[in-house]
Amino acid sequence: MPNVADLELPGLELDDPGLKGRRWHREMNGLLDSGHWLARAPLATVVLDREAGEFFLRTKSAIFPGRLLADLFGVTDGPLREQIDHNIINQEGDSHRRLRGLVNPSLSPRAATAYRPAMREFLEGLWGSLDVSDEFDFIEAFAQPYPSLTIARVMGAPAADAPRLHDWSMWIQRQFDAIALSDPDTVATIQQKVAEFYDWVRPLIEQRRSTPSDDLISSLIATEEEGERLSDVELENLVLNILVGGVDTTQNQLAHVMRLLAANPEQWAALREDPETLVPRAVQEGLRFEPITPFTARQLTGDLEYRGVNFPAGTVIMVCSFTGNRDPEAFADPTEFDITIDREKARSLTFGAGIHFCVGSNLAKAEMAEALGFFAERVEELELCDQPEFQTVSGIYGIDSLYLKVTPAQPTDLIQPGAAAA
């Protein structure tokens, strides 16, 4: 049986800052056409196939390699290492099951839905301050402030703290970006941002212990499972995990969906005609077609055999959601962005799979759906003004700028509020 290290595989330079935009699509589509289900990347083996991706994400013989990544780049102490060691994604076994059991009720579909009125309020405020007579940067106007305001509301923090929450999220999220971790100055900044967050959240937690409210922190404080509660360290790190996973990610996934809809005006028109059906599909299709988490890592804890190949213990696997989400056996017309196709029977790999499936997925989908429904009511036509400025796929695959021009809907054309709240 061949060892994975001995296979002749196509190469993929994941640490290349130029791997983005059209080149990213071109290279990954080329790998799809090559017939290979594996590729070679620096420090890792890339899994391109959906079925294999599900296997490695779900196997009990693998863990998330957060501590390994930190060790490789010399992050051995300081606030960032403290956060990495306590991050729920780096917990396994009984410790992970306990934390998920305690946090899941606070981020259930029902809990996420409860924040929709606040989401709508934030969108209305942002829209009211926008001059729609000219082109505007969707990132600056909506995609950046909207998730930050939402996460502030979710945490029970003042709206004035939203910019700081955004800044912390953008920096701390970079702990998963190998390109960022290779720069000592960037690591030093991330260390500082983690420390700032801890200094901010600890008094807020203490305040919520004495004066609970209808927010996430109060919910986590009150959550109990079989007599167990969250410790102070667990609580502050869960809140940090939700911040890191709930701002930068939602900002960029929403931006990609709006970019794709602006590039496909017939689909935007269809969404406006039937938002109840097509807003949820647009959310799912955006997550499938342009995942902002193109790779999810695992490290094998023991030797593993799969498809006649031996994967030794310690092997780092990078599951590619971009290629996995284009499996023709799971998705009809998988290389096309099309919100009119019902793809509900197959779930994308964008939020991962298995025990580390994204804990904040319900909140992210609710934010995106509320935003798309809001714009469907108010925007008759979307137009891309220029090519977006894409970020690298190492880490979160985001967009730095997205200039749009809109044709506002006439009052008689407005869709009734709430039509897209499915």
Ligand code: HEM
Second form
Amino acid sequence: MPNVADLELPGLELDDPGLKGRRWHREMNGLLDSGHWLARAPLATVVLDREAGEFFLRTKSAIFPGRLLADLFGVTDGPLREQIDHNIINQEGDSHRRLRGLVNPSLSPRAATAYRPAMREFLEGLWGSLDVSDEFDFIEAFAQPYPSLTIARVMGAPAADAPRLHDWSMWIQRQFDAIALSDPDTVATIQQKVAEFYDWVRPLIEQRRSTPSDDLISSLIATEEEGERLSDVELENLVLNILVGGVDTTQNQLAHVMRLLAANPEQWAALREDPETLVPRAVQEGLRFEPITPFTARQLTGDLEYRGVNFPAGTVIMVCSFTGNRDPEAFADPTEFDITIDREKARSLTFGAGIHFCVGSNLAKAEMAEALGFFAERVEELELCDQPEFQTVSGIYGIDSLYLKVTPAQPTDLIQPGAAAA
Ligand code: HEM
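Return one more block: the form predicted together with protoporphyrin IX containing FE (HEM), after the form predicted on its own shown previously.
So here's everything in the complex, that chain up top.
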């Protein structure tokens, strides 16, 4: 049986910062058309196919390679390394199960729905301070402030701290980005941001101990005081994981969905006609079509055989959600962005799979649905003014700026609020 290292595979230059936008789509669709299910990237083997992707994400013989990435780029000490060692994504077995069991109830579908009135309030505030008579940058006006306001509310932090939360999330998230980690200045900044976060969160945890409320930190403390086994270090790091996972991600996924809807005016009109059905579908379709996590990764802890290929222990696998989400067996017309197609039967790979499946997926979907429903009520026409400025696909595939022009809906056009559910 051949070893994966001996196979002739197409190459994928994931360390090329120019791989984004149209070129990203062209190259990945080209790989799909080539019929290969594997490709070779600088540090890893890329799995292109959905079924194989699920296999590697779910196997018990693999871990998330967070520590390996840190070692490769010399992040061996300091607050960043402390954080990486405690990050829930780098825990396995009982330790991981325990942390998930503690945090899952605070981010369940029901818990996420309970935050929707607060999300709407934030959107109203942001909309109220916007001059819609001219074009505006959707990132600056909505995508950036909205998830950090939401996460501040989820954590029980003051709304005034939302901009700092955004800054920390944006930097600390780069621990997953090989291009960012190859720059020592970036690593030094991330070290400093982690230290700042720890300094900020410790007094907040103390405050929540003395005055509990209906927030995530209070509920984690309550479990702790009921005799659970959550140490202070675990608590601080769990809160950091929620922050880091929950801001930059939702910001950019929402921005991509708005970009795609603005580029497809007939779909925006359809969504306004039937928000109850099409808002949740637009959320799912945006996640499927333009995943902001185009890859998640695993490092094999034992030899594995799959489809007649030997994958030795230590192999790093990058599972590609972009191509996995275009599996023609699972999705009709997979290369089209189309919110009118019901694709409910298949789950996209954008939130990963297996034990590390995104713990914040319900919150992210609720935030995006609330935002799309909100804009559907107020915006009759949505127009893309410029080519957006895309970031690299390494790490979070974000957008730096997204200029939109909107035609506000006439009061008589207003559709019923609150119609759309996630
Ligand atoms: C559109 C938004 C989001 C996307 C696309 C996304 C994507 C992902 C992916 C791909 C993973 C790794 C899964 C794997 O390797 O199998 C992950 C894990 C994680 N996400 Fe998200 N995420 C999003 C929003 C959020 C939010 C809102 C939060 C927090 C409220 C969050 C917190 C986390 C955490 C803590 C993990 C680690 C889970 C574990 O190891 O058990 N994410 N996410």
